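Coming up is one lone chain in structure tokens, specifically the form predicted on its own.
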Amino acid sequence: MAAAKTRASSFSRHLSTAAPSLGPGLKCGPNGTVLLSSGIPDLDKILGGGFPLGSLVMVMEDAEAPHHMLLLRNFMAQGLVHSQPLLYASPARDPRGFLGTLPSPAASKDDKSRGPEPDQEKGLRIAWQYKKYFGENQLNFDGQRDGKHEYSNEFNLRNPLERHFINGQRVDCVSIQDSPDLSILQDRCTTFLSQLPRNDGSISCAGRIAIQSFCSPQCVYSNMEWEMLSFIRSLKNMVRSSNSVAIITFPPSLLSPSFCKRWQHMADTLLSVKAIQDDDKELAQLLTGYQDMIGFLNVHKVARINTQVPLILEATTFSIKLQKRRYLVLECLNQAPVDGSSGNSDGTSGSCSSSSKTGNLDF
């Protein structure tokens, strides 16, 4: 009897066993993507690790408070710490002066003062014991603490970034205040992205593009809605074929409703920030830790590259807090006890209604 022949399908999936060689500030993500940190560790966890390379991030500003600047500063500072090329466009007359307001990474003594958690130390001991069973890429997935820089740093908003991170770097600043059209910004973006071609095998460096208040009234082209939409579409196509991430902040109140929807549709990752009033007594009764909040962050869309499976988040609205008035922290909203009595911050209670009478629960 002849031996049975094994049938080999021509539609077999090509999987590379070796992990790609990545530069500083990059790590492997799901479905063959490479992630880049947003500069906020909590935001990286919410988004599944960070911003995928080749994605366009858009942030809707709040007209009452510049909370979007917190996200922009950490995003730019994280790139400079990792020696990544940066292109910054601003409606200010001197955009390079904004680099002096970037925060500095948290010092090691601040990290030691917080003290490691016992569970974390136990996890590190287990990882060391089973190190021979895992690859180095899996052990250092969340960040290389033994390396020169971590994947995602905590930044001290009170300390400015040291000058040596800014000087000598490939930093390009563009003022879009007096530009009659978007041709100058288009050319600068094209030149910048041409230096970062897509190479999935080995990625030694990744770039960052930060455009602040794109449709600001200070810009001459602020009324050219179709031209701005065409620029965003062109930028998205160029970023998709390069090793970079672009982030654009814009005030949605200055756009018509139809164009605002178009802009949101162009984004791979869509975020929005909202300020809260200090004397909002009704909101203070509903949320715990209201006195420490400075605003809210809403996640409207998360980038999904190389997959069609949507990402379902546990929460889409997070509170923006300044821990010790130095570190930017994002937390899930916790509802305060309904009766105003003392309770835990998780909002858990013994009953599902405000009434203290026992009886059937009415859902």
Given for the second form:
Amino acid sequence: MAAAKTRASSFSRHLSTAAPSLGPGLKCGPNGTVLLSSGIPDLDKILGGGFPLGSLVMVMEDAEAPHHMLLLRNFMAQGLVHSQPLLYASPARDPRGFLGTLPSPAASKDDKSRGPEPDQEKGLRIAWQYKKYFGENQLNFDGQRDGKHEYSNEFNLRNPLERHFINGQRVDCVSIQDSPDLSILQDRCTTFLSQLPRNDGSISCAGRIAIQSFCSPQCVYSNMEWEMLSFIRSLKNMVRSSNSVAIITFPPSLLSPSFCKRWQHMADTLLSVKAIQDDDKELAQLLTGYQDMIGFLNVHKVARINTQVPLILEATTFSIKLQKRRYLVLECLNQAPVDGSSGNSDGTSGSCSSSSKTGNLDF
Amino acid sequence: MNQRSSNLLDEALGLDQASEPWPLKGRVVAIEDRVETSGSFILHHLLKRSLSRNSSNVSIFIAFAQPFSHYDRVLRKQILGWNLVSQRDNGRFFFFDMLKLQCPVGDEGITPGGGLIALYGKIHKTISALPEISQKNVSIIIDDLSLMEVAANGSSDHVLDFLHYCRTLTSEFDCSLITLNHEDIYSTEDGSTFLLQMAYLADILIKVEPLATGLAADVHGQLTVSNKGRNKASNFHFKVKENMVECFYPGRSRD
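For comparison with the form predicted on its own, produce the structure of the form predicted in complex with the partner chain.
To see the whole picture, the full complex is given below, headed by that same chain.
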């Protein structure tokens, strides 16, 4: 951010301080924002680094599959690994039980090799004499870092998070099923966020709020449309002036279309997850690697704090896969080679036609 | 970057001529956007044009969407050597932070739209307190109306009343009123009245929409400007940058 730019005028921008010191799990983002990890390294990459502090993330659920829970689990686990305070609200009677299903960070880098990368090999051939430095650097790097201080971890969904991450932490759980209105949740959020005020300077600690299935019909308040919207608005404003990120998942089919749009406008970052039919022959023909996919993730909107320029992604639909049945990865969709004999090379009218990977010759 | 260079948007709004009476004086400008294409960059653009025009222009910004720091940072990139803090200190920029405004529920009988009436009073008072010359050059910018509805607990009637009151300001003081709203919220049958009322009130209607083919890195969307005053409608593409918005006809990269 402090890179010198040649300007025509003699005006020089008055930068108040150098980069503020940041606690674990935080890094500087563009436009003076500070980012924290979503718990899914692929998603961080897609969003340009992570979720900015002060933003509201909304995830539109699919009633047919609980993929939003994967996002929530990784988000919450990442916060606990970094000792970030967490507030979790869900319609379940005992939300604390959900904490037992959080994944633990992957043991080591070698555990989840993505297979050989021949392309990279080719690219490095020109600089062959530097390969020896590559190997050295990698060793040094791994030696210095331990899982805790990495910005973002890969989570092993097969192993539960160690107890010590959950106990002795500022973890607050709220059940929103029986509350007649949203005042209890509102109070808990206010109390939680009052511990994380934003002031210019170093940020020692950032907090996370995760609210699951916000308008689910079991909740008594779920037909109070304007109250729910007011709550989201006030949560967004409180989060904006604190060092925290809030994520709310909701089933869009349970809202009227006009309110669904209002909720979407509220979000700084808007994602949606979709289930995949188990045995969709058409989709299997259309995409490679279809068998490994468990769902789709769509990125509708990316947070734009302190800037007016929208972030246009190359692809907005990604497939959710579980590598080795433990690690959540997001991949661009790859169109399968078209079978010439079928004659219909325009068969791209599947649900993912807008996002097929086009490689280097992108327009 | 010559900040005086105008573009297709300025032309469509009549801002390209450096004529003395600010072309938006006494006019209501309604901006409609969607989830895919946010229209707040137009507010920033108009704020920039208004404040850089001449030293007696005053802007009153009623913010429901973002805190002051966001606008400050955005505007700082638009005009070099310039920021909202100093404009605010010089009395040329008034920022009404409405992020926490919430009209009390069920109170409508006693103080109808209580918070909104107080807001109107505040605006009126601010304008009346201005020096004579600035009184004639005020722009009221509202970001955005859908959040004002939320603050009023969903009674769009109160919001419309508020807007009608602000309209009186445009005739009493010759202010311009610039509002932002989200078109896709109102596209259902019974929901469209609010939008239609706003479109009726407006002298200039600006629609910010994505292209029919979706989003792209080079073209962020299209603008359709209907200027009732000049009996003109224009449509062109735009790309938003940090310090300006580029407007061009389809097929070209600049105008």
